[in-house]
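There is one chain below, alone, in structure tokens, taken in the form predicted alone.
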Amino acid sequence: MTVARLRVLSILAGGAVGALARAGMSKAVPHGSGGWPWATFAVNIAGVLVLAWVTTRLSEMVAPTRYWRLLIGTGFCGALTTFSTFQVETITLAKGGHVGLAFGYAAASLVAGMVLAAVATVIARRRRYG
């Protein structure tokens, strides 16, 4: 099997697991009209955490590999997180008369994502640099 095919298989395998995880979360944590979309919020935050940790860990701490970044970063995190659903939910909240909740959801998602990306990076580096 060629390297290119193995890379594609890595993305497909990670994407399948990420998509199943997101589907499971949306089924386990449904939200009603005008409610906080916890499932999307949780998968996006989890994806940020994993992607920041993996990116830092793989680029700075271990020997370069051909497949881990594609498997976890591109495949798993790419399928787990969802900007389009986040966008649709935010607009739906605003159009439904929940403008404050829409702004709060967008702001919380951005702030939590940035903070957790920084935390995950620090944690990934701490193990090596102390």
Given for the second form:
Amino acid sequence: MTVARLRVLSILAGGAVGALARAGMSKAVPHGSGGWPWATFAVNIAGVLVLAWVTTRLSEMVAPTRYWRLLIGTGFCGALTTFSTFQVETITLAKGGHVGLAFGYAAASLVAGMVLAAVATVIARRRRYG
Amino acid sequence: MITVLTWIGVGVFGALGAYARFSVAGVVTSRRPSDFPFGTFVVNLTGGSVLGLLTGLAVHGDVLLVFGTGLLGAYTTFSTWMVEAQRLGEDGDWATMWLYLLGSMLAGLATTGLGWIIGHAIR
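Please give the other form, namely the form predicted together with its partner chain, since only the form predicted alone has been shown so far.
In what comes next, the whole complex appears, and the chain from above leads the way.
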């Protein structure tokens, strides 16, 4: 197998596992109408933590790798987290009359996403220099 | 009852969605090099609008799980969006960070909503 093919395979494998994990969560933690979409919220936040950590480690702390970023970053984290479902859930909440909850869900996702991306980055940068 | 075949579908289309995101974002970024992450932006808006369309068409059950949750869920991404925005802030490029963060959210709601309306209209 060539390096190029293995790189594609890394994205496919990570993508399959990430999508299955998210779909599994959506089935395991369903939410009723007007309920906080915990499944999507949880996978999105978890994906941010992992991606920020991995991106920082692989781009700043260790020698460049051929496959890890594609497998865990592009494939797994990218597929584990979702923008489309997040948007549809926000609209569904607002459409169902839960405008406050829709706004809270969107705001909480963005704030938690940004804060945890920064936190995971700081943690990933510790104890390697010196 | 979700069959094994449905889960295989979620895995296969999830893999394809991730690869499509990589490809589309790569093409967009190479054609339009910018500090603003146009690649992820285009991927998220197109994926959101198609999921809105499927929702408007009242697609449900296993089909929605495979193509909505599997394909479009994996095609679009929240984690890359957040990490890219955080990096823009870290670089002190606050204007681009806010534009990317709030621009994706508002444009995403608009395009997803538009897809939804179109789907509902042609159902």
